[in-house]
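First comes one chain, alone, set out as structure tokens in the form predicted alone.
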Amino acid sequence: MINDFHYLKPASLKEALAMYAEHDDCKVICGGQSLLIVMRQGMVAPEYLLDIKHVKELSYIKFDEKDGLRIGATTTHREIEKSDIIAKKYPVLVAMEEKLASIQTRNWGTIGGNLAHADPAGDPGPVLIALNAEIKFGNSGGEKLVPLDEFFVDYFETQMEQGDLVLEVHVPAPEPKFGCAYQKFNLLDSDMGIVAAAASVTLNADGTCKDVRIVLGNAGPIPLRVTKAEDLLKGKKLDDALFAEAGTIASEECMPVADIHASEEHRRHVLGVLTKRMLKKAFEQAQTAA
């Protein structure tokens, strides 16, 4: 049962930030796909709900060849999934969104809400970190832009403080010879991943690895960068043996927690397999990319 609350509906971003600053015991709702669940469970009972669903300034998808992709915080998962420019420039985002929950959830849930909720099993976090994304958040006093892999602090915790709203996600323009892949392991297509792995690879003109990112989902309290495996691959000619070694490192460096779905040992094994597969897939994309 959800406790009574006061409903706030700002007409603009300026008004939303002012309202949020004015009320201490306040939660932000947009899609409500996560917040309503924890409210029903009695885990939170805010005095005020600030509904930013209709703040048009935060709903957009923009792309520039030099600047890259900018997605407003209240943009829905379905809008990202169906975006032609994202499908062309960042197909991994479309593939990720197609497996995120149900169509009903994607029609209403937002990218900003997903990232602010900071569930380590969430799909967008690992993919966006692999894409080297930044996140902009702010309050009535100003804004802050940080790399997404620094945004998450702990289970369901971020760098944001009371009064902060997620404003935008920025993804750099893809470099030449770049590929990115993501896969989660789950029992139902629309379920959250038991574990997941994202990998991006950028190649030099001579075919050696210029840059690589490996990010694990639901492998610890936050999306986990496997920098030890990344360092192994940089500057080298990539092959299956290196991918397998990186997978082994990932299975050792991760911090999964056992639950009713899988043991820690099983999660480590699957994370190693997924890391190897996503690296190979990203590498193959990078080889054929313009």
Given for the second form:
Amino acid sequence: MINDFHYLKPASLKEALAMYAEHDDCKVICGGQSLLIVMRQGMVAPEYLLDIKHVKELSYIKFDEKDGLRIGATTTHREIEKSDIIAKKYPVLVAMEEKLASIQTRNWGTIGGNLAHADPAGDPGPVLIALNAEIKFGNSGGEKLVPLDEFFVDYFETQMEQGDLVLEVHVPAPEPKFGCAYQKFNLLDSDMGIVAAAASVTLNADGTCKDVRIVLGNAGPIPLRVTKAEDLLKGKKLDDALFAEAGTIASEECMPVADIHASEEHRRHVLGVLTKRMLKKAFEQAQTAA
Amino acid sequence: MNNNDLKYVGKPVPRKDGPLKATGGAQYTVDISLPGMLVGKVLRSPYPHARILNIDTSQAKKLPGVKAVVTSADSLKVKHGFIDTPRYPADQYPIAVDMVRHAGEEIAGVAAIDEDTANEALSLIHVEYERLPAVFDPEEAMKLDAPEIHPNHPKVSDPYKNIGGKIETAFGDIEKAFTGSYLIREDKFYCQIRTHGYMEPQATVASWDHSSKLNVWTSSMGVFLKRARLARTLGLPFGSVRILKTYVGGAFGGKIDLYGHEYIASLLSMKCRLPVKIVYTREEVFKAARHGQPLIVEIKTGVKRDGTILGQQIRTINDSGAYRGSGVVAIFLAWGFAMAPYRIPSMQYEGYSVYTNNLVRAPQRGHGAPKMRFAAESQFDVIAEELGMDPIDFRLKNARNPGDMLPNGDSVKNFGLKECIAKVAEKTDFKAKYEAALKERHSGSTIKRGIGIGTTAYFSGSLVYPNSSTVIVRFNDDASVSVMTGALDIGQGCETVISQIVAEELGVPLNEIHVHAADTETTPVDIGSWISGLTYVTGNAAKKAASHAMKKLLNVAAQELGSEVQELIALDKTIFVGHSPDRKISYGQAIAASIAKNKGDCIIGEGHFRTMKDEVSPPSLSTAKGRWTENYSNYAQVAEVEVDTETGMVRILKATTAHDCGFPVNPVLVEGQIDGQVSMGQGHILSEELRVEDGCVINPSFLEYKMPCALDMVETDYIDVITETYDKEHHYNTKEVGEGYVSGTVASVANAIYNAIGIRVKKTPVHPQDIIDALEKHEHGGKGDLTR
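Okay, that's the form predicted alone, but what's the structure of the form predicted together with its partner chain?
The complete assembly is shown below, putting the previous chain first.
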């Protein structure tokens, strides 16, 4: 059963940050798609809930050819999924959102809430890291911008401290000859991934690999970059054999944990397969990109 | 009458309760609110097997806000059971007396002014247990050194323990059949425990009123069975217990029989004389309610060189859980699902229902059929392959013909199985796809496709309490119609179907048919929304009641118009003389005339119907002798799948069903039933499993229990094989359509997986990891069966 709590409803970002600073035993809610589950399980029982659903200043999608994409923290998954500019510039984000839980959840859950929750099985984390995104968070005292790659610290833990709110996600403008792909492995459509893999590939003009990112979902305590597998590919002329080898390295490098849905061994195996496939898919996109 | 002349029956009319449910107006049990109503909660055993040494409720009783606390000391200690016969007497108390035999068993109940107080009161009840050794695997529980949960059934002499029931039956000469066989196959198949997945959790409101009557609203599958069980365990006359209608959010077999919380809510209300509501949490549903039956099937089949089946020997073991529940019924029904669809000249069958310290089992959509057909249909394909036959020819060779007599004395009558098999094979281009998949198996592609078939036959209503249905059809003064039926619409649409039948008989539009249903005090007895007989039994009762009322109406019209009844035509609520249509009378005028001139007769029709009217009793649960049903449905289903050989993921691309349900009274409801069962079968074969450790469910939520949702729905297609007609002059024969199809999906997907990758599935569910492991074993020269 959910505990009794005090409900705080700020009207502006300033007020939200002030309220958050004032109340110690306080959790931020902005849809509750993650929080209410753990509250109902009794795992989280805060004295205060700070509802920032109505802080409209944080709900936006902006794109600039040079600056790239900026998504406000309270933007819903559904808004990202239905954004024309995102569909055009970052189709992988739309594809990811289309398989993120149900429409009801996407209508109510937000990108900021998802990242702050820091579930390693979450979908946006791996994709955004593959897209080289940064995250801005802050409190009444100031703001901080860090690569999303460094934001996650451990299971359900981020760099944020009490009083910090997620403010914005920034995704750089896509480079020419760039591709990015994501797939999760689950028994039910749109369920949480048993495991998942995102990969991005940037090619040089000569077709060699300029940059590559491989980020695995639910393969460790955080969305996990497998840098040994990435290093194998950088600077090389990519092909199927290399993708397969990178997959093998990724399956060794990751650190998934077994549960009732799959053994560690099977998770490693599937992560290797997904890595190989996403690399190939991202590579093919990069090859055909304008 | 030609079926084409029908106006309401056979038409895809939308459900009567659709708008109310879609707009939130339907009142479910949780929506019932009565003055002074209390919240009831149940204290459950944390242990799978223990002796209760002491229960101290004194602190709980003292907590402010607590109005009543009950334990077995407050009860009459009357046992109940899904089966309660001389051979299988009831074996379960509705509230534990001195012993608990499964985790989650009801020990005490509290009623308090709110949920917090009720929960706190539970924590203040102190129970002293002496833990006892427990056993959870049925084959382990059968061993003589296993802990004893209940003594063996007195009539079972096998050297086993914990046998709650046994069924043995045989016909033909099995020894001779095997001696004369060209090929004999022996295989063993396993199934998991699957929950029903009803969206509305168990819920009950009980109110002991000022006139010493117990009023109960409860999410169920039939009100008359609930009344009988509650009255008996509470020591009340049937007339003092009233079960009222509420909307039901799904049941699938999981809400039949008496549940402990229904008894406890009643006991609490009787004690404190205030209404008490108990609503399960989802976790409680998973951890304490009854789920399906995990049957183990060992099957040995002998065939001639040309594929003719000569004999079959089957042994089933059912883990019935801590009490008998419906465990002995599942092993009986499994026999029927083996013998009904195909001609098997000799058969020997034995089934064991074994007590374990697991949760009690309930019937579950198909009740044994998905497990038995999965085993039999899988083995058919193995045999066909070894003989060099294709799966379609093998089945066509052995499927029963119309009019075949079954060993229990039933006739399969207008049996459309062969037509179903032939049509579904043709529509899906089965043989070509089957051959193509075999060739593709050794190509370099990592994604393989396969096609497979599964079939079954299913009973349509049988003799189980309350055995029959009566319906009353009453004309109102404005010629609208009130129908009184004990039938409970649990989501399958029976009120719509009954309305269609009444509308057809009376020529009154559907929106003027008002159904008053499922109230033990004000509606006549009904067979219930289970054993797949409602459209047949209640529907025929409704038909008789409507035609009885219509006959009265026509008699009055004939008097008034000065004509013979045979000359009259009823159309749009007006009765004409056929040869001079200007002589007419409206239904309203005829009703008024009846009241004025026929001693106040306001025109009420009554109809009753019982299946197998010449049979005194249901078939034997020990020997399987005795007739089962009047109408056997049957169908053939083809699944097309895709297997990712790198990840092990299996996807069902399409399920095509050819079905003989007699004739569809409402085709859109029939398609809805098929889709629902395809989805359930999909969960059974690919994702759903109740995970239990030491008798405790460890995945008690829909986050961890993977039930397919709308987004997972596979593409479906249907082929109608119509074998019956609806005739205004006689009773009609419809056949089951609500539960048999689950088995088709399970079996056809298992066979399609084999067609795709050459791995024989011998257990469900099939996890991706199982596929990978089996493929690896296969590569290293092993048999590559996918089994436990």
